[in-house]
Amino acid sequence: MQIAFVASECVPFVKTGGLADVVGALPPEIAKLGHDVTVYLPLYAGVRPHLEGEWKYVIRSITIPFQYYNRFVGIVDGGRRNGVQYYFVDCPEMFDRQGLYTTRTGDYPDNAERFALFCRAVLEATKQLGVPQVFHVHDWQTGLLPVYLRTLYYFDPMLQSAGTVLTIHNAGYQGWFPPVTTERLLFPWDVFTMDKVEQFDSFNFLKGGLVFSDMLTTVSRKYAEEIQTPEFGHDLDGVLLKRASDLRGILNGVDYAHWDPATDGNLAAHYGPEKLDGKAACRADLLHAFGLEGIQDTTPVIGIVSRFASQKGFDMVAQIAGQLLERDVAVVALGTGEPFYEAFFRDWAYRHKDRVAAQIRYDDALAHKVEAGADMFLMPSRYEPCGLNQIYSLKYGAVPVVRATGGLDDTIEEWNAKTGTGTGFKFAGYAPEALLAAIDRALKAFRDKKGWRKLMRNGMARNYSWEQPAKEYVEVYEEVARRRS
């Protein structure tokens, strides 16, 4: 088959968040299962490091069309690597800044036709470079390119049998913008209705792709159940209820050859589930590196790697954090965020210098860190579509507290010390008592040593690779594809 993945980001060139992940590690996934794969970017400013020598244009120029005026955008060669060949959209009026969508004081105020640009851009290229089977899209930034096929392009011979899968990484994010739009993106107004693009009489990148497209994914099992209620769906969960039908679960996989601890070349020491010794030095490493080398090898060291966002369940933390302290652990944060929380870990470890360190940044190579050296990992997430650092405690013997939620319910088993089964700890509800009862499970498992390291190994044993996640969106395209043949 001939796929086309179009996205906003992708690793390595340029990423935000797991989205970029995704559309790294997928496509190359697919390619080894014997499909033709191409992945559309836009030429974003970041991009243009990771371009190899000269540019290669392989269109120059192709016009894209706007309610008053023309833009001109090119096709750059990024070249085949790992079996994948990869484009992307130049236009540097649209792309060629510091940010990817916002900048610090709010969104671009143009990001309806920077994406709209990208999404024509993308179908116009591929008259020239080759139609796909499936056009496999992502999130809102390119939610409207099924609408331009089924509307705009509707009528064009080269793109009819094309068809469509949208993966929704996280509902919460869906592109908002005025009714205006629909004129401006050159739209017939009959587009712009309750049961096509219009939510709240704003018009909706994602509620688009969402109506237009064949099929429909997302990131976990649980997540595409969730997302079909109000608690979950923001707002979208009609329209996810009435595709019930069309939306696939797929949980995300991981790339093990970055985050394998008996390979990681950030840590201190190597170490498998056959040979645990090598965690304790990555564990002294670790509290080394956050300025807690008093703490006893008896107490237990928590990790974070997160967003700091109430969406993660940080407000929980908060309110509990003077209880937590009254038990023998320590904390490590590591990440980034919403003024309010960081400036939590910040006074909370000023405060008990001696059992808490944060770190307000974000470093790759610290983050593997905490992953190798912490005992436990806290995910109590809101709502969390996949979660991937839960995937990454477990491979590295971090084990997961978390809120069964999303991936992190699907991806986690809570542990039963009579029966040596499961992987972590979860609690139901989002309730501050629920995240503290569930560190209690963790911090009583931890007393019995043979039990936990039992423990450590079933998570380090579990395979969450992108082998088995590729076939199943194999499976996907090909009813796509028997769908518009």
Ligand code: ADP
Given for the second form:
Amino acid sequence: MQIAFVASECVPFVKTGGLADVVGALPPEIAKLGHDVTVYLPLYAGVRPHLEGEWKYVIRSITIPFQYYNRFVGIVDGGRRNGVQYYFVDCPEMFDRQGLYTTRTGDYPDNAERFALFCRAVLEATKQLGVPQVFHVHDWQTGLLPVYLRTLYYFDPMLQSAGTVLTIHNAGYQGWFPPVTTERLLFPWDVFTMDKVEQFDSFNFLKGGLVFSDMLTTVSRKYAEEIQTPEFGHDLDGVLLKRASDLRGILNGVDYAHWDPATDGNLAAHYGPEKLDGKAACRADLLHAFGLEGIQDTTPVIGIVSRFASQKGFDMVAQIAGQLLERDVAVVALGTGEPFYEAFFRDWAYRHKDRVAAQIRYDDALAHKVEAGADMFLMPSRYEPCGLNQIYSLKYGAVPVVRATGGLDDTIEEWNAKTGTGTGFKFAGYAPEALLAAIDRALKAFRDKKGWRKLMRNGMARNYSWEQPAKEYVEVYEEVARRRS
Ligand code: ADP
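Switching from the form predicted on its own: structure of the form predicted together with adenosine-5'-diphosphate (ADP)?
Full assembly next; the chain just shown is listed first.
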């Protein structure tokens, strides 16, 4: 089959979150199964260093009309890597910026125009470079592609049989814009109704994608169920419920080429389930990196690597911060994000220098060190579509303590000391006491060295590679192609 991935981020070119990991890893895996895969990305400032030598434009100029003017985009050949062809949509006035979606002071005011232009440019580009059987789009940034395809491009003979799949990586970000966006993007006003793109008087990119795509997927089975409820649907539960028969939950894989303590180049020592010794050296290295050299071997180290967003549940951590330090634990946190949480972690570390340390920045190498050096890994998310860090944690023997939601619930099994089964600790409800109780269960288990090693090994033996999810995606593509033929 011919599949075109259309996404706003992709490892190794540009990343703000888990979406980039998925768009980096899934296309090569689909290509390995014998399919013809292309990835389209915007040419941001951050992508430029990745393009070697002189750029080759495969298309010099495509006209993208807006209400009062036209913009012109080029398509740059990003070359083939791992069996996948990459193309970049070049429009410097839209994408040659440091941020992807926001600056420190808020969202770019022209995001609707930027990502509408991106979607439309990809549709136009494929007419010259090859129309795929399925466009696989991701999150709100590319939610408009299926809308264009089934409205303004409805009668295009080249695009008529192309199908669409939209993957929801996070339903909390939807791309809300004022109603006048309809005119600015040259849509007829009849798309601005509540059965199409309108949502509480906003033009909603994600909703448009949910309504107009042939099939929908999201990144875990549990999250697929959750988003059909008012608690997790972010007001789109009604639309998702209507489309329930077209919605699949496919758990993300992880890239073990980058996340395996047996080969990870960022670590002080290597280790694996058969030989755990190296983890002690990694722990010492981590404590050194965070200035916590005084921590005793018997004191468990809790690691955190996260975007600091309210989604991630750190308000609960703030509420138990005092009680947690009544226990024998140390905490290392790496993250950036909302000022409230950055301030909380900074302040907590400042007041307890000997046991809590925080680094407020994005640092991939340090994220690896945290996974390898921590004894436990904390993810108390309010909601978590899939979550990658808890899966990395399993592999690194950093026992996850998680809230039972979305992918966290799908990937972590509660430890049972009697049977020796399970991979971590999880709690239900959104209550600080429940979080503290789960940490207490973990601390108790940590004191039984033999049991703890078994628990670590259980997690390390789990396999969340991309092989299986890639096959499930191909089934979805085949279903879409069948419906469109
Ligand atoms: P989300 O996509 O909601 O941010 P995920 O757990 O799916 O959450 O993915 C987060 C990814 O971003 C992981 O690969 C994680 O290691 C990485 N990450 C998040 N914050 C940081 C940070 N401050 N430094 C390094 N890596 C980070």
